[in-house]
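Take a look at this one chain, the form predicted on its own, written out in structure tokens.
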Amino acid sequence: MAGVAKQNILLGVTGGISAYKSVELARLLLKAGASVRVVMTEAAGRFVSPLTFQAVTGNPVRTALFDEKHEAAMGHIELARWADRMLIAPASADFMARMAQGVANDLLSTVYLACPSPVAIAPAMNTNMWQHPAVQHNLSVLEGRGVRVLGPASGEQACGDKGFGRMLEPMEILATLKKELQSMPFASKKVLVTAGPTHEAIDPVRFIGNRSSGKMGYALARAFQEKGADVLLVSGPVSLASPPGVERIEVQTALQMYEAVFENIHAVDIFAGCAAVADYRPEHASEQKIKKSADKMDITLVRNPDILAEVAALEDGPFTLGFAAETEKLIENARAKLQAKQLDMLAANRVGEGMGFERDENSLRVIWSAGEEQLPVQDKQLLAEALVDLLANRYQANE
């Protein structure tokens, strides 16, 4: 799972006479292993012709956003859905603009804004162009949106002025990529997570849950994001915000997330359950508001699915890491879980007064058939990237 070899890479060029380098990084990378796709802008055509990255890739060059044979099929969707990574080499400070912008006038732009994949760009322009407070405002927003910028160099420019704004060398954004993804054990790899809980209605005003917050599984999403994977996230109600490229999936009830996740587990290469899923749901529920007459009510309650048990038990399923919060014995009932649901790897911690739920920091001991490991109290995100780390070296392990 380390470098770039077999991962789908597009390349965006754009004009500029930095185009020429182009050609080189786009041989560079398939002697490296990658598949290669090339879209061109207009502009870019002016310098280096379509025909030359078709002969060095080897596939054909996508030019027009209006190409009747390809967009029957809406080919620029098809293509931002192949990518594992779009490298944009060279950026011009025209195209960074539209970037900024979220303008989508031709088929690099349009494939950009659907790409759901990790964006780099190798800018290259004229060092005064490039020192502009406008070119530097969108820089700004780009890194901002989690676009990785990669240069420029500084060095004599094809204009005679010396500084920087020259591209990168064709090696030196390999390397470059070589040394991040070997950092991503999980690029190329998709991961469903669960988070927060679930809300089981008693009446249109009332509900059974508990006091999950979510930000365990919202930090873990973003955790495996970080390291590459392809994050979806099905999540409970709580009033947190996205993970910035995480598609995420809204449900209330634990017979939602059981459906959310069924239709999707069988394309996920790893399942992460750390939603606090209701056991039970009142066997009806009433369509009216509930009036306070009675001194008692009874409330017939009925088993919820069990989701992660039915995940892990799949032939040829995910990779499954489930959650435990425990009251007491913690260590004896977390192992219990592991065995009785045969998970891959169990993440517990002690909830209770001042413990686990609606906390901003939390500690886990992390278990699985052969070992254990203790992570320490501290930040939730924090821990989320302590507990993907230990997760990446099992699921290698299992490979």
Given for the second form:
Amino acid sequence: MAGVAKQNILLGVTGGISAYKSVELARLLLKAGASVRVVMTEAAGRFVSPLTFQAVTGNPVRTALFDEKHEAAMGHIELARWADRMLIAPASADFMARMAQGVANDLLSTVYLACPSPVAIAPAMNTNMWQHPAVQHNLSVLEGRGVRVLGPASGEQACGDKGFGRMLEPMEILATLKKELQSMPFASKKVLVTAGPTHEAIDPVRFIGNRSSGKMGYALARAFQEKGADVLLVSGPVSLASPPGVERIEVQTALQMYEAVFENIHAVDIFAGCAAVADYRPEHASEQKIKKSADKMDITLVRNPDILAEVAALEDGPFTLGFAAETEKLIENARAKLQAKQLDMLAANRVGEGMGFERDENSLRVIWSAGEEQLPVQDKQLLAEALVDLLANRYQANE
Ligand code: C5P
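Moving on from the form predicted on its own, please list the structure of the form predicted in complex with ligand C5P.
Below: every chain and molecule of the assembly, starting with the one above.
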């Protein structure tokens, strides 16, 4: 699963003398087992002919945004969807500026905006250009948005100047990419995480809900995303920002969460049910605020669907990870839940007496049918990363 092999790599080539090195880069990527498609800017075509890339990759090379023939075959949106990752090498100062500003005035810049997959750039330019505050500013904007920056290297440049600005050698770019992909066990995998509580309305101002800050689910979504997954977060009401690069659907109730999950579950490889879903909802929610006139009040509750159990029961469904918050008999209850819901993995934690909810730290006992592991008390982000690593092992073993 890891590595460059079987990856769809969209190689973007922009205008710079080192564009000639990208021909070798395309060849190396292909040799490593990747599928490569090349999109060139007009300026790149002045340094290397599109025909050269076409001959090396065996695929047509795209240069123009408005190309009737190609838009019918693989248009800019299809190209963006096709790519498991984009690699822009060389990335010129001009192209970095257009990326930073979101300018979509040619095919490559348009594909970049439309591409949800990870993007890496290998900058190449004169050393004074590289050091210019404008370029450095664009660089930090791009890095802040999660663009991976490879290089540049220092050394003698085509123009005779010395210093930083040379594009990394194709072998170095390939090695960096390979290393990165090896630590990306979920590259091209789609993960759906539910997080937070659900609020079940009693009337327009009151609800029944579970105590949950959503911190663990959000940490998990971030950890999956950082390991290469395409993550959809279905979140109950919480006051947390979405992790960068994670798509979020916001819901209030268990039924809405159920709907959002089942609308998207068909394409999902891994489902992590981290939400504290309310097991019951009031049978009827009052349309008006209920007045406190009576001494006693009865609310009839009806069961909500068990989202996780229904996902786990799907034929050819995703790998399932469930959570169990228990106040007693942690392992016993967790094993029973793993069995009853037919889960692939379950993470259990003790709650109550200052443990679990609304805290930044937690510990987990992770169990699966033939084993278990204790993850010690630590910051929830680190805990989520350790859990995702464990899950990667089980997931790979299952595959
Ligand atoms: O059975 P219990 O509620 O303890 O199970 C907890 C696990 O099941 C969690 O992973 C939670 O996200 C999931 N769950 C669910 N839908 C429910 C109740 C729980 O997905 N209605």
